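Let's start with one chain on its own, the form predicted alone, as structure tokens.
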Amino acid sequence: MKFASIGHLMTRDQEKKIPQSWLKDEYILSPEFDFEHTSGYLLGLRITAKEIMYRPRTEMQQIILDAAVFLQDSFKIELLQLGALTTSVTEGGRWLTMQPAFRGFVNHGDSYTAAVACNVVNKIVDKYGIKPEESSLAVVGGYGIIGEAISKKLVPLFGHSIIVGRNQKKLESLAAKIPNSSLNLTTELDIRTADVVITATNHPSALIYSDHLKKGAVVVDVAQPPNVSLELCHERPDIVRVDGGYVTIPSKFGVSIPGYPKGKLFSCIAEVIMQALERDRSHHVGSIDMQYMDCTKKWAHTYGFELRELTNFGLTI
């Protein structure tokens, strides 16, 4: 199977990082990356996330559609990854399997990218000596796609848990999915009290600051734009943020991606990797299967993709 990852800019200066080779008229695409017995393109649609936000859903579903076409009919692409807010603009990928201009199968990468991100909370545990049953987490973004698995996963394991959501019903109904925990739930960013901190939302920029964080948090941040700012970090030195969402490309594979860190690569775009490797032809969009989510992680032992170190934006911590 050949796969395709459509993502989009994330600030206008990021173009300027690009190969110019890459920069098409309404496109950014990259040459095609080979990966032993599959093969697949990123393409980046030359709009913001905030553009992306403001624009009508409709338009933004349309744009989405177009390049998924555009990547069938010019590539034979018959697997294809939702990146960063082209998930939240379709549904989590539902909207755009029920396309019948687009017949191929259709994956947002969150199963991965949910899995890895506990990998994450169990590192920084072990990392900084934090007792789980005697700590604080805070799951920003709780009930949406990656922060509800993540909260399956993790908030049992924790003394007290804040899950932070818009929706007060909806956060309810995931409470009651996480039966005998302590937790709080809120409509508001109180998170100061949390000694662990999961953001995964779908906010076009910053969204946390100072006075939100107590001295020492940690922050994973799995958000893409990420929730926390660098000069974040740099204002709050006592605090800890973590990426969310990198892993190791196998050396195997022989593939270095301009624009991520050297021998990195988003978890999501893994996935459908992974996917395209194993011929699964299934659509994996909406809430994550839990089962599903345990199997990538195997495909991931099998194929080499692997959580090695903590890093803050790239940067090995």
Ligand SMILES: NC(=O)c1ccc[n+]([C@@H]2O[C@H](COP(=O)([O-])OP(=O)(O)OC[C@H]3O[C@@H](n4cnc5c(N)ncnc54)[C@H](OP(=O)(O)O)[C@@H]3O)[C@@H](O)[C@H]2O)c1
Second form
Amino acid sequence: MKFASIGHLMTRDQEKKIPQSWLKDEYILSPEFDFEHTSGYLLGLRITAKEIMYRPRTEMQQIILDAAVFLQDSFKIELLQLGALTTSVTEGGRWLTMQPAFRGFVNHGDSYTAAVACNVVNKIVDKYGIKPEESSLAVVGGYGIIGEAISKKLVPLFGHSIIVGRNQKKLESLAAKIPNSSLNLTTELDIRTADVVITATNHPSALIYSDHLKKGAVVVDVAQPPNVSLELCHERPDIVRVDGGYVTIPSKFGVSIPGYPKGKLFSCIAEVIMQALERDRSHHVGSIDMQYMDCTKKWAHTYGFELRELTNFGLTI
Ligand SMILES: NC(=O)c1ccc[n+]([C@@H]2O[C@H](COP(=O)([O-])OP(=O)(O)OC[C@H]3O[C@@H](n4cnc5c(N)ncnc54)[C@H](OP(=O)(O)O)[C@@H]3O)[C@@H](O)[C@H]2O)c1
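Form predicted in complex with this ligand structure, per the form predicted alone context:
Following is the full complex, with the preceding chain placed first.
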């Protein structure tokens, strides 16, 4: 079962760092990567994060569908992962599953990403001696696909939590799924009291600034493009920014992917590779099924994908 992952440029500058041989007229296309019992491609749309979010949605959906059909017809791709903001503009991937022109299976890769982000928080708690029951958590983008799963898992562990979103009704509906928790729901980016912050929005650029963060806050930045800039890390050496979604590729595969920290890749891509290895012929789109999320952790254990060390913009902390 062959897989592919569709992503896009974060910014136009990023094209300069991509191997020249990957740059095709319409797409950025990797060579075929071999993972023993499966293989696949990474395809990048030559469109930036801002274009994905701000150009007409129907136009973006058609571009994603065309890429999916291209991968299906040219390389016999049966399983497609929607990377970065391609999930947000396809109704969490559900839209693509309803298009007859693409006959394969669709996975947003958010389930293993949410599991890894929770694991990052567990490692942070250990490393910095944080007592969750005495600490405050903020989840920015809390009712998004990743944000919701993370909130369900982590809010019950923290003494107090702040969930940030743009829509009050959606915040309330999420809160109803996490009963008996000390919660503050807000449509303002009011996270100044949080000890641990998780950012999982689809905002196409940095969103968190110095004034938002208390002294010594730890921020797990899951968002791609990142919600916390490198500049802010320099401006605020007291805060710790941690990448939310990198995992180490098992060395037995001997795969190294340009553009990623050495030996690593995004957990969403790891998820689709594992799904292909499992020959799981189903869609994993929309809201995360928490049982399936646990299943991705078991797959990771089986195949050897793991969150090894904490990193900030790819560098070990
Ligand atoms: N690191 C990795 O391996 C990895 C893997 C997969 C995805 N990601 C990234 O994770 C992020 C979330 O992905 P997703 O699939 O969960 O997206 P999603 O389902 O579209 O959720 C994103 C959420 O962000 C909210 N949001 C946007 N701007 C906001 C703001 N200014 N304040 C508060 N909330 C805001 C949106 O709210 P509304 O609904 O009200 O618009 C939406 O609920 C994306 O950046 C994606 O690229 C990373």
